[in-house]
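The chain below stands alone, shown as structure tokens; this is the form predicted alone.
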Amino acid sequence: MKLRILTVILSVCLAFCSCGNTSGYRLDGFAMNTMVSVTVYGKESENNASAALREITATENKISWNVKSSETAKINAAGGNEIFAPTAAELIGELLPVCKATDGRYSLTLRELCDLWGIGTEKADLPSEVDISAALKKCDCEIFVSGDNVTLSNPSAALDFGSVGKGYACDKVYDLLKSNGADAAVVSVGGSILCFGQKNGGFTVDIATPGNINNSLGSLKFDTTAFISTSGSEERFFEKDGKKYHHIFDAKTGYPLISELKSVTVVAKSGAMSDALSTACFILGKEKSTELLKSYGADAVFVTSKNEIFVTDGLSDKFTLINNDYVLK
């Protein structure tokens, strides 16, 4: 068995110009099990960058399943009892319609299945069908939200915001930067990016080639605030007996999703939704994602296993192909 872990990175190149907000202050860190980078432009850039990093960590401490004091951990330890969890309740309310749109194939309660497969760890291996079936029973769960309270219908289930947490962290940083009056910023939390504010020359976001994070597939150009997230089969996976098993599961089968796609990059009105939709669209496939994207006013770049790229209308004038091994359709 061969284990390979790749982080999908959206690298950001800023077009510098002779204006008052070109001199940015950058801080790097580690949170949410990934590298984090914050560059802030304008007044109080150093203070805002430091505050942004703290906000990302604070968000992790509220929603991460493996932080014992988090809302998520308390929900998972409650055995089906109602828990006061305002942040989790807010997120769940936004995400349940996306889960429903995929007929439950995108789920927020797959922690048991993730632990069983261990993808992204040195323990990654192919489970038995019996073990997968048992894990699916523990993952089968309805989530009930009543005001700021959350209840899991299955006492054995475990909530996990891993598919949306990084995008949600970008939302919280956006609120912080807006409140503090920052001119512009670029925030990268793993596969989710926030381009904040306005900057002469705009923002150019490079999408990494699936399977090669050091090579740009193409770029997206934005003039103002944008939330961008990427999900794909080349991010985390392991190989066994010549077959690849990636980290995006089909909640109906308990196995990594079989898809014609390598990756999906989504631009949406919030970080949480860009993150959730990138996973949901990867699960649904290009054709079935169209209506879901429209319903959220979102757009996407689809990369197929045939090295074809499809860009929705809202991004057609923003996307530029860089890698000539791929064909823009």
Partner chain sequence: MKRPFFRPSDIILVAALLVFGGVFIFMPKNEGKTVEIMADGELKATLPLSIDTEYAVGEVVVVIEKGAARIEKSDCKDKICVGTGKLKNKGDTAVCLPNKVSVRVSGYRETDGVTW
Second form
Amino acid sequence: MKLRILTVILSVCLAFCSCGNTSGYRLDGFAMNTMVSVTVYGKESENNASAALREITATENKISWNVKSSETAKINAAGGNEIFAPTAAELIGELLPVCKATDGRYSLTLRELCDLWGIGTEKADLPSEVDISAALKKCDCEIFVSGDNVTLSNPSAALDFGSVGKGYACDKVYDLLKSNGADAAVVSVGGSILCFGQKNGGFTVDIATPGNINNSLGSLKFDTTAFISTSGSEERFFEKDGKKYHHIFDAKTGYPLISELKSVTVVAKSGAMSDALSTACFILGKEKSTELLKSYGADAVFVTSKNEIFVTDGLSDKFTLINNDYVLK
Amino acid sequence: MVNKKITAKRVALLGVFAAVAVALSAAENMIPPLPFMPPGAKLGLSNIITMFLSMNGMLIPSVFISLAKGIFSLLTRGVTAGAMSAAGGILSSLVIFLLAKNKKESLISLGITGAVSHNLAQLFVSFFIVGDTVFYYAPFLIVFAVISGSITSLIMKYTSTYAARILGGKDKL
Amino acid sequence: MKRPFFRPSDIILVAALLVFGGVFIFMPKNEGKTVEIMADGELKATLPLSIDTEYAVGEVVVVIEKGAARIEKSDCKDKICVGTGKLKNKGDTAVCLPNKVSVRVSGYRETDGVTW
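Next, report the structure of the form predicted in complex with the partner chain; the form predicted alone has already been given.
What follows is the whole complex; the chain from before opens it.
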């Protein structure tokens, strides 16, 4: 009799033990012109990982100006006409207030300016004042959203979701994983991260040292779902005559933003927000960002060009410094 | 002493020695790696030839044969293999030659030190190609060199008298 | 004077070499946490050992499965790298010389992702 009870107890214990370690499955891919990696934990990890990758590509096909059939491409080719674009409309609706908060210095219609500078491509060069003015004129545009329809006030302007697309892709994957009932996952779309669900040991996300992706500046620890994105001047730039020109433009001047910051990492309630806010905060600078972050319930890690790190209150107990060349303030 | 004079007969014999060395090296490479052997570890049978020459003061022929083996590896297995073979052979020839100047130096010590230096030279070549991760193999290579060096010395003990006689000169080594 | 086969000092030589080698081989190893994959001297990827995945560097394929990494296949001639087998403990390494690829297990902290 006692032996039977013992066997039952032992089997129950063993059953619990096997639940302890969740194994993960990782799939790497390429989308949105960058490296993508999906790691899913728990049951159906392989299927969920493949589905997640497909979702990211599907999102790219919907919002990338580079994809001919995307909503964005259609809007840009419309010459000022109204286009039915539900995804774009929703995104724009969320982003316009953020753009407003930066006084228009963060803009979604800088495609012409980006093309002129060509940063990130081989033809990157310092354009003339004249060319920059001309490009700015083309970029000066208001975006009208009416229901699911989008119209650009300036027919020569082009909508560009580059600053928010990766974070938005994370949102789409979040929806997918939620509906599939996945236990936990970590998704990285070119540096925009989604930590989904809960897993043993929580999630540890490293912030790369600006300019050196293989080196960790510090790490953020999360117990549960989190959306993280980073914007910085060291990821993409070109140098000419000893000056560095990075890829985050000030829409008012047409030049790369002159900032005291090297990078901003934002943790927000959605991927699109984390991505957009990271760009906006980089543009606004540390002081002016606090209001904006609070209004969205988001937090950030600011890295200055003097190698100082400032962490907003919400992340102070989650951030650990790793690179001792930097000082945590 | 082994007669070191250069004669046509001897040059030809050295050619034969070189051929034997290369043949042994080729044969060794056909043995599939056994589980406990570190990657690339060889029995060192072909080193018998170079060891024999080096320890009898014939450094230059020994180096040439090491180069011949290196070229053979280069042609059959590629640049990395060729460089490793040549480096290992040349360093071990040199080391054995220097140690052997001491007439009292034992065969075992020559064989083992030769094998160790052969492996270490190869390790350094791979370090230049791939980086510091290869040093992980150092302890395995050293232990293996002790074994293969002992085998080489053992074979040397029983065959060197005959080799010396072939090259001409008195029996004594 | 015939060269001796064996001398007392040889015992010291052999013992020293074996001890040196043995110590490093049988050193208590730490379980590894991450796998560093390097090609041409550059760090290409740092992957956690706990996540099953496949990673290819050119024609060299590294597989991580059940907490161990291994080079699954390679286009090199000797396939010594494939024969190295499972890498699990800190320091375990597999190297493919012709392809200039090295795979090493390190004990660094595990990260789920990097934001940049």
